[in-house]
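Next comes just one chain, in structure tokens: the form predicted alone.
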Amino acid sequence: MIRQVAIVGVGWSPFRSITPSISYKEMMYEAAVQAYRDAGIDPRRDVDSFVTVAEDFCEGTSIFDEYVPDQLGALHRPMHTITGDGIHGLAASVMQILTGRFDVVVLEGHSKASNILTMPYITAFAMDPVFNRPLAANPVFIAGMEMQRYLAETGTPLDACGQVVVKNRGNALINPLVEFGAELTVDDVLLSEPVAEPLTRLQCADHADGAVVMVLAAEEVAKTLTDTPIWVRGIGWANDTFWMESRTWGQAGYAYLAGQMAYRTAGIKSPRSEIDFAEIDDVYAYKELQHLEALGLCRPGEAGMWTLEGGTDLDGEFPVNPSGGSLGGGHMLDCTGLARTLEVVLQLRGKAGQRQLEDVETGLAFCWRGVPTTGGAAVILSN
């Protein structure tokens, strides 16, 4: 019989556009503090693994796992790093699990993108070396090639990309977590700074700066340590090619094939009616309404009208980023599936505050890399 998994334990430095007074280590250190007293565990004695999200580019240093133990406990522990988002590093923790050698893991993932200075050259090195980084351009308008596709495609509205934006940051306004809420109009938004036509500034999230830690354990763990687990029903992961040449530009397959697994090994026949709300990536406003089709919780071509109708608002049939997403919290490097995931968490402990949603019982959480990839992951996860 398959072991059930659950978050047991959960913690976080708050997401913040710039955080001088602060290092990466004392960030992940005051989220694993936190982690540790939710869960009522001691690192030191309880924990069998340790898992980080960190991507070697970004850190500036490399084997990035030898940088973490000291802040999470972990001395003499096994522990190592996925070159992932955060939702892929819960699928390895979660793997680690089911094994059976394991009860009780630690997932870390931090972002300190205000330290880097260079973003796009750091992004160029995961372009093609041949036929692609040669050409010196800035990756974002790989996005904005993608996003003038997928709207010929499916006919949506550049409105809909533009009230995405307006209902994320305004979920945000209430979301102590994180500061990049606002007021917004969709005119605000179309008529903001070109970026990479026809995306604008305001389309595009802001990096931010924070960390998060969630502990995980089995369930005959699980059910000693708290009364409220969350358990993991399906997780999945997927990878289209690399080749801008030959991917999909108008719809996300990354997205369909992660959602696919997460729903097959949930056992969840129909998301729509099964899942009552999700925290999905929307590092650019066209990306939130791609992956809410690509993901089955509406047919391609209807995300757009189902948000300027206000199906994805907070009190709409399908809420989607009550956190305010990284539209509103920020985009933090390969934290960002755990700034996610860590919205539903809260939501389905009903610990979510001013943005608490009524009756939920199941969440989706989906990740995807960034530009210029085409890597994804999503999980369920119920109460």
The other form holds:
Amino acid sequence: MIRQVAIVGVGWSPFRSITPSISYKEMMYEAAVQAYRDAGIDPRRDVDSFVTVAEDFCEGTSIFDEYVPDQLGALHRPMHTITGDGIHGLAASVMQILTGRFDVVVLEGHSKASNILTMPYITAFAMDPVFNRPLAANPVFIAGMEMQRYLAETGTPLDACGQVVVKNRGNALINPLVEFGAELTVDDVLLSEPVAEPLTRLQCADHADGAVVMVLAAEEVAKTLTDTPIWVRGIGWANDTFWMESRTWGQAGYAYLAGQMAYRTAGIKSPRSEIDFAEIDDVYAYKELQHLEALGLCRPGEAGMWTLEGGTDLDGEFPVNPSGGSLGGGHMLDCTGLARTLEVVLQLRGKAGQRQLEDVETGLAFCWRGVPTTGGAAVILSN
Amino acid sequence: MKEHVYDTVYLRGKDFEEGNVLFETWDPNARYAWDTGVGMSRFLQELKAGRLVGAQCSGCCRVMVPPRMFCEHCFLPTDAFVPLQDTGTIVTFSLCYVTWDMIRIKEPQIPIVVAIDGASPGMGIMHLLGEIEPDAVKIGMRVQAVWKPAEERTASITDIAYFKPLEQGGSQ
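Let me have the form predicted in complex with the partner chain next, following on from the form predicted alone.
Zooming out: every chain and molecule, the one shown earlier first.
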């Protein structure tokens, strides 16, 4: 990249299934205060621009960006909101710094999913109103159909999907930031209630509330703020077609394209050997496998066996979702990618506590925007 | 090259009646229950008790209403709730002759912003004005809250039924 960009501060409000004691503004404020303290900056003086990610339908307030500045210290300052995942927001923040006009940019994402009383209907708003919505089916069926096709094309055993859940919710047990940690068996997962076959209830991430704020800075400023800058080496994002009638159901084309773009910008030729670990969207268990393959971290059809053999465990050759992922930490709407990115930052700083990986230098975070989308974004970070 | 992608089509009433022009409809089911949190919850609880309350910033000392847990100017947490009066001064108003489902009405609704006595200058709440002829409303007019009976209050901004003009010599 023409200018190096680093993450120099992170803050969060813990990820919880419900957060009735604080408003979304107070949640964001909590995360922001922590991030600014971490970066050693005063937002009223030191920040050039603010970026947030939010979807109006998830907030229940339209033109939601109007409601953001106060709690970030962004009043009277340049700020804008993106209707995308947190990693799309990260891309926007990085690009602002690359223009040379901004040296310090703050990025925010949050979820108050617990405040949405009609979640499947809100999700259904994302479906085509003419061809798909009139069928009046819970949009989770889209994940069921995708999983069906993925398993059929790759021959991945169901057990592998179960193992993703066992692994991720196991990892979550030693992550104090999240609360869906559990000791499960593959049978527990596969024999839980069917949701949209072959998808069972325990293969679907529950929603969680929470907020993440990150402070990004250009190289010369980053070096004055911290001894442990986490460099944004590459970033990429892409969409597949929205047509459910003709999309590539078995393979995550968007993840392939986003990954290739991120690798290209980072100068990575062999992702498996040049990256040490990954936080990858696992809102449904099969998604972790499908995304691993699309991102070129293993060959098509291999992710299942790799997972069953323990290759992606916390102590495996390539740990995936050491934080517990969305299965262990909750699906946080458009904050999901920032939750993934946050873990990569903490690991690269050596501040991941009991789940700290040894000798990690480069990590990848990847987000998917959830059903019914075929959109995603990837970021590669190094310490 | 064509000027437009599609040829221009002039539609007549007949085209709609005969179903040449089609629509797909959708009734949203979007329901939410927002956590009001620390600052707003206290404000709503006080409304139920028939009182107004603000929050004070430890940095700029502004008394803010509605209260909030942080000052947007200083980016500091607020640390004290301050009791306010239920009287104030009209900052601005409008006479609104259409309802929000676009029905024309003869007697206008009168939305106002009231700078509340006890809060910092220019800080107030938005409400409706009653007990007044529309052409008598003025910026700077002194007004007072008309509270619903205690048993009808639900910890909502509508626990104040409306504001009315403050009689001459009323409390300041």
